[in-house]
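A lone chain, given as structure tokens: the form predicted alone.
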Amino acid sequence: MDEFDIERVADPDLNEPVLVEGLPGVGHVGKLAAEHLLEELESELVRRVYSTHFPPQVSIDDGQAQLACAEFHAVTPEEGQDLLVLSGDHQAQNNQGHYGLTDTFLDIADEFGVQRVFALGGVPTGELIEEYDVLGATTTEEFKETLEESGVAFREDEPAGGIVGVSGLLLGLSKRRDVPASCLMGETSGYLVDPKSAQAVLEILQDVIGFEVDYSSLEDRADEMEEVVRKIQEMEQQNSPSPADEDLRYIG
């Protein structure tokens, strides 16, 4: 197999589509968002990308094996722009792979005439939160103004350390290709899979692009995660020492 191997599945005609990337990352925010789009909107698998830089494994679905890959789906909603959605279960395992895969992804986007790029992800806060802000980073001032109008926050020196992986490289390499790109990052604790943060990111994207989706399934998953958090908090409280126990620690 080649270092980067593209499987052509279908070649639909798309009208000035936008690329939406949602690969695994902090809180699985981008991955959840991309998968929700594909679940709620009619889509067609158009490309698979295989690489020796992905983990050496297969996924199993109903007994059928599928080599690790990334997938592109074409989405043509009744309202809003056409989408080319990039999803998958893995990112590359090294720097060379990240660069090579991102270049390959952008080559495919160019084939379909992509006009703008949206990378979706999460930014860790290190604590549980109630209100989910969406932070942004862009390659053009015009793109920044558009996102600010939709409620995206642009904060100096955030996210700290920059944006790593495919999401960051999509901005850097898109800029070199003169393709406007942005990264939408939902705030998340970083401890658990975060459907609420994914919904916050999708609501911004929905406002910018104009598609319509139902969020019921994401809200159900969010309720499940809140129950998990509640149980963890209860266990921590049960295992924490009482004030009397703490006093005894200092005796003797």
The other form holds:
Number of protein chains: 4
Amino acid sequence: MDEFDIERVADPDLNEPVLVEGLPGVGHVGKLAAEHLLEELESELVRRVYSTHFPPQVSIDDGQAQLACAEFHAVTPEEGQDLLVLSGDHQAQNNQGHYGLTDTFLDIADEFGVQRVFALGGVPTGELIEEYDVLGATTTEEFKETLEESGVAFREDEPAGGIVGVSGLLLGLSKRRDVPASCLMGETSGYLVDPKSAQAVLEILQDVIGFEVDYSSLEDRADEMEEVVRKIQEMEQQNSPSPADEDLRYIG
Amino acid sequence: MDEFDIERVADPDLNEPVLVEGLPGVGHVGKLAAEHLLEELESELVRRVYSTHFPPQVSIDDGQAQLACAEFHAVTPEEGQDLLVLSGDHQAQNNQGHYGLTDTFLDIADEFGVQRVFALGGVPTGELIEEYDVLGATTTEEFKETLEESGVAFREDEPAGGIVGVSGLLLGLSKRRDVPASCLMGETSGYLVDPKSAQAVLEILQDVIGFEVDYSSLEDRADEMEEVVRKIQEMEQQNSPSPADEDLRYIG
Amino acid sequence: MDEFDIERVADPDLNEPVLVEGLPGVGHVGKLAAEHLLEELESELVRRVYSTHFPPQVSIDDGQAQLACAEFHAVTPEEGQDLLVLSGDHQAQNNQGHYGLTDTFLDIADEFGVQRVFALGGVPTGELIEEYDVLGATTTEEFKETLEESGVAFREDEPAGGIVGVSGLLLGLSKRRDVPASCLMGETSGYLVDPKSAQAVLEILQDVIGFEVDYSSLEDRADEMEEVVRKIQEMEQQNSPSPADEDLRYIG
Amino acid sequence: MDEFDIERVADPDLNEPVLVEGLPGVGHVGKLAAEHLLEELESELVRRVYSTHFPPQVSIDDGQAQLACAEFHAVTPEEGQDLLVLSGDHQAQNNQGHYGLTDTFLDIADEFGVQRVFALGGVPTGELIEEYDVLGATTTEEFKETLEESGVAFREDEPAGGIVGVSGLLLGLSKRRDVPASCLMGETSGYLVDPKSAQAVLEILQDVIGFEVDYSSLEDRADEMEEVVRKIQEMEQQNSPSPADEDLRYIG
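May I ask for the structure of the form predicted in complex with a further copy of the same chain now, the form predicted alone having been displayed?
Every component of the complex follows; first up is the chain already shown.
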């Protein structure tokens, strides 16, 4: 297998699509958002990307094995913006892998004529969120203004540590390719899978590029998570040790 | 030395052999099973695979050094199924090594005309086992049905974390090569080397492909391990700290 | 993106320049010193170096993303020594990256005709400093004498552990290229960002190669840090746990 | 710089030399032994090996920098066995580095016509040693017999974990090149730098290949270490925490 191995599943014509990336990360905000788009909108699997930088792992669904990969789905509504949605269960596990995979992702985006890139993710606040703001970062002033009009918050020196992983590199490497790119980061505690933050991010994206999705399934998951939070708070009041972030991150 | 370096020891003709892999892993179930086959059946060493991804290590047997490697043995009974058995003391120690080694293993299997792949391993339950079920995963529905007929359990979303390491990649990369592959995972506590789980896996394999082996030596080791468990439980009752998994994993 | 990817921003003619390196390290002494030079002297960005060995990260400034990189600025005063200043926020994260990046840095230095190399850094003493000595290491006896005349301390077997990272490799690899190189290490506690140590290093460099800079902004930061130290000492007296080095290293 | 970069310092003719390797390891036994040979016997530096797999580090001696490397010295006595002695302060820091460096070392040995390889090291016993036995491992039965005649101990399944690092790979890779190789492992506690164990190893080597060295300097260092041990035992009796292995390993 090559270091980066592209499986070509389908080659539909896309009309000036935008790339929407949602891989695992803080609060799984980006992953939840991208997967919600794929659940709610008609889409077609167009590419699988395998890599020796992914974990040496297969996932098992009903006894059938699927090698670790990232997937591109094409969304081509009769009206409105074509989307190329990048989702998956893994990120690369070292620096060279992160750079190489992101380059591979952008090569595929380029094949489909992607005009703009939206990386979706979460930004940890360390506390449970009341108001779900969405923080932004871009590669061009013009793109920044567009996002501000849709209510994206731009704060000096935030996020403080910059943006790490594929979402960060999608900005950095798109800029070097002169493709306008942005990252939409939903505020989230960082302790829990956060469907509400994912919804906040999608509502912004919806306002910027326009699509019709129903949020009830995300809202249902949000209710489940609030139930989890309640239980944890009870546990803490009973002075029993609270579950570790690690556990929580994978609840829900 | 090359990154993956194949030593050709012998080249017997095999008749539509199946690959049986048993490298170190949870409870050493796969390793015990593969090594038991080689102890009980006449076999011939055909390939050694060295790799810069194995530990920089030699094993010492009676003062003689052997560089870390994986070995392929051919089993060619007068009647019944030819086997190509992959065993060894090491797995790769990083992602690229896992992918590259598994590709190398499948290239060798291809040379010998392997028709089906059986990866043997253990699946940890976290508790001592009464009933030794064998969990399955495959690359084709047809293979799944064959295994179900022999009593392999297929459970939705199990194993939850998928399958990691060579056993997982044998499934994932065989599927991409259109070679039917399966993984037989004996339930095991995960705390101890588990000969009983290895026997449960072999009894399934025996039922699927057919061979004649005696299990008394495995049963003897199982008795030794139960002795170990008894001792550990006594120690725990005496509130002395129980040996770490790490220690236990290498008892027996 | 290549493993080491050079962005050519400008190509001014430099007259026998010296390379001054200040990347992150102990007490951020070298980084503070190099950045202070760039704040105080007129300079021009000439090169950016990107690498797959840098963290997969973008920094965000006022909403705009910049991919992790190291930067070369040219300083060309009407009178006096031309400088090529190497600064940035990152070091490589593995051995091959350190070697490859340093080689790349020296290739760029060679392009601009660099005659001598000055690596700036800190050497940890484990205690708060009264007298800010600057420790030296070089690749030639002649260079050592020059530095001794300017007050650089050379002590047998110091620093005991040698010099690690880009600063160390700039010495080691320059020597192999027959380019005289030195490392100026300001003594620092190792617990805090240390502007005073950076000033001590710059004063030596100023004496050796000559330039005119004002130190008031560094002195202001030094006052802030002393305020931090006072607070920490108070906290310690109150038996509250003292902040971890890690935290402190990034204060200021 | 290349991944493995050989600096050719001198090219004396050697008469069927043996390679003697002593790089850092358990109790620094091999390193002490090899360095003692170089102190006691006339030798000439013939090769330096640099590698991107060594730490990114220079050592500083009296202010002068030397890039991390391994060194080959030639020992050519008027009478008796020619030696090629491999010493240094570092081992590679990952698997590929270990394999690649050892291959490079054996290429250099081959250039000089090396007929036999002696890897020197220590084997940890976990307790302070009274009787300094030397454990052996080889690649041929014939070599084993030779060593047994000189008092080397060969014990079934010892060392239990095999031999790791350059010493182990020198056996494994020499065997694949059909060069007889052995490893002489002095028993040592594993907690301290152990000059006595180094002397025990050298006395065996002296008996096997013959050379004249004086051991008084090693004996002096052994006395210093016993002083250290005494102090530690006192500290322990005073229930103060004993120094960590790490510290101890670098005492002396």
